[in-house]
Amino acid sequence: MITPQFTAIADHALLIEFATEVSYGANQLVVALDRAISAESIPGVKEVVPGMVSLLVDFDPLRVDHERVEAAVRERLTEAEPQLDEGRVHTVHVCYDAAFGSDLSVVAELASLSEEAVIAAHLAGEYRVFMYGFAPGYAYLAGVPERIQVPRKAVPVRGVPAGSVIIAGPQCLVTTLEMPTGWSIIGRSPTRILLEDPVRPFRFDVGDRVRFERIDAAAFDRLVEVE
């Protein structure tokens, strides 16, 4: 059983946290609850914010205070049931040509493997949307094979396109967005994880599952003009 514990963050939030470290028993209690305060919305709170192992619950200090925000939370933690197969489940296509993966040698040449191991292993990944951060639309998605987790790099690269698949540690994502990473680039996706929508500007909730499935480089070139 997973004791939680409630930190107040200045005068308008409260975080709660699940564990030190990451987990899918941690996640899994962080997505019921932020599920549990959606379904019935706790008076004076302006949004919830889901992490890896914690939630931030920020509110409006002239309506409400700490001690009243942690007992509604406290009395929808009764509520929060992990639901392991609850969430949508998303397909990502992305292509693994050398000119789209241009560290997927340097990743088999760390795990010993051959690069077509590489990409079994990563299509066989289970990946579960963990949180939203760093930039627009970057889903976090931890799943990545023990045999293919790598560390970031010592020096991050700059100019890495959006649409780019990257690895680090158990964790996976696709950029959004032309920007430097320190993680692996494994290969490209045409699949658009920023939507324009104003409702749902993102294609993921947290929560949700997704799976890699491989193209090769035309049918990238056709997908991107449609995804």
The other form holds:
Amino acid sequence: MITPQFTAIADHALLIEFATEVSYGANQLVVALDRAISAESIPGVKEVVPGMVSLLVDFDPLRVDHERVEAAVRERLTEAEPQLDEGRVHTVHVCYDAAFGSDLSVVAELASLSEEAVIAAHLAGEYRVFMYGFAPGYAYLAGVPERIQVPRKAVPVRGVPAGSVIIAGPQCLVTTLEMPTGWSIIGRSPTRILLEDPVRPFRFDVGDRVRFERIDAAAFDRLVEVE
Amino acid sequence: MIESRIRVAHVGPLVSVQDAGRFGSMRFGVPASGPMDRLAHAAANVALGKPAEAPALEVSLGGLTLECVAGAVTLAVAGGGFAVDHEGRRKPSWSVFTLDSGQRMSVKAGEWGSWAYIAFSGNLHASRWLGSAATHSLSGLGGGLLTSGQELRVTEARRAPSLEGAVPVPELAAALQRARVVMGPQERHFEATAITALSTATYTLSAAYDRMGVRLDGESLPLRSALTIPSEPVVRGSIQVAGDGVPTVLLADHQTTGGYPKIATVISNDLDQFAQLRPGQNVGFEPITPREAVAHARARHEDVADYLETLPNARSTLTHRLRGENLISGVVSASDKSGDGSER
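Having looked at the form predicted alone, could you now put up the form predicted together with the partner chain?
Following is the full complex, with the preceding chain placed first.
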């Protein structure tokens, strides 16, 4: 069992770091601790935020302090047993047509593969939600196969539409807002991550698994309407 | 039901609707947003006898001019030292007055401060997202950024001359010289000179200042190696340092995670006053221990409750409630979503 490092943040939070580099194992420990705290809440804790290999616990300093929260987290840590296959599985549709996947040809060139082979590799990936970050609903999916892993662009591209399916290194993301990005745009999804449902406003939980399913432009148009 | 309709005659950038904030969704990439100066926002509401967390307008240095189209409404302005005008008459920058039908009022950059708040006696209609009218400026989700020509609606609008007058400016709003910080969580990634510089050098707020954060000019904070760390959760007040050694203090609409090392975090006590500094103004940083930071948070909570109680129109029940809950870090809002406004 990895012994995590606890660090006090300002007057109201504690950061628990499991590793100094991104790894699947460390993220599993983050997800397990997140679930352990959610199963048995800590008095005075307001919210818990998973990162790649760390967890932030934000608390009310009027009720508790760093020491008390650390002791409570340590109790839950011993109960946190990572289980590799838990978490829901979501299907996310992607249309890889040239109109949407503007960087597909560049990725193909960098990977020395055909565009169809890049698509096949992307579809073959097993993805897991490592964390949300950057902007509302930006879920970082780890699991892009090594043969299509490409670096970020030197200069971000502006005005990338919401729903874009983008990749950088081992990570994939379905955007929710029109934003600049330095990641490669390989397709577009009609599957919304921000839901109108007040009970479940975001499609994924951290730790969930995602598989991509290819659709054509006609299906894209139809699904965009439904979503 | 009496409704007041108010036209936005002129509006600068980054003028938005804000309630106390949208809490509990950082795990989905959503920061709390809410007012840049939480105390001033609460003061504007409480000066009208309203709940401290109710939706109000946040005015940037770009300014705002409102014109009452129909239905008079009494309003409160608070925050910084802005130039407040009502039909050509100068008002105190913290004050309550009534805007009658056909009248105009404006809030413009004044002697000091970056953000001012306008609360209305009545229910300001604002769209909500995840239960809050706070505007996330990057996406525009929530109550939204104000646009020229837009019409605001205040239902159950009250004309309340008895509430009019100056609102006392709290000592808690005095100009900030040094912001207190707790070091870390990545101070180990910095050169010793960086640790010394942070606590001894003077930094200047740059023009790169919005609701997400502000970049500082001043002595470089060199990293031991040009590195990024695995993306980890960040908070309002985090001081992140990019590879060029330039620090950025994250504010209300901060990204929820980041891969730049953080040298220190500004304590919540000092963030309201920090946000009221303007580009070009100086600030220093004073490291304190986490235990001291918690003690300061508890003391400030009492000071804030004491101040809000002095406001002439504060309801006694309200201030009693504030004593028991943490206004500043938002527990009030998280547990009580009954503030006014409407679902769209």
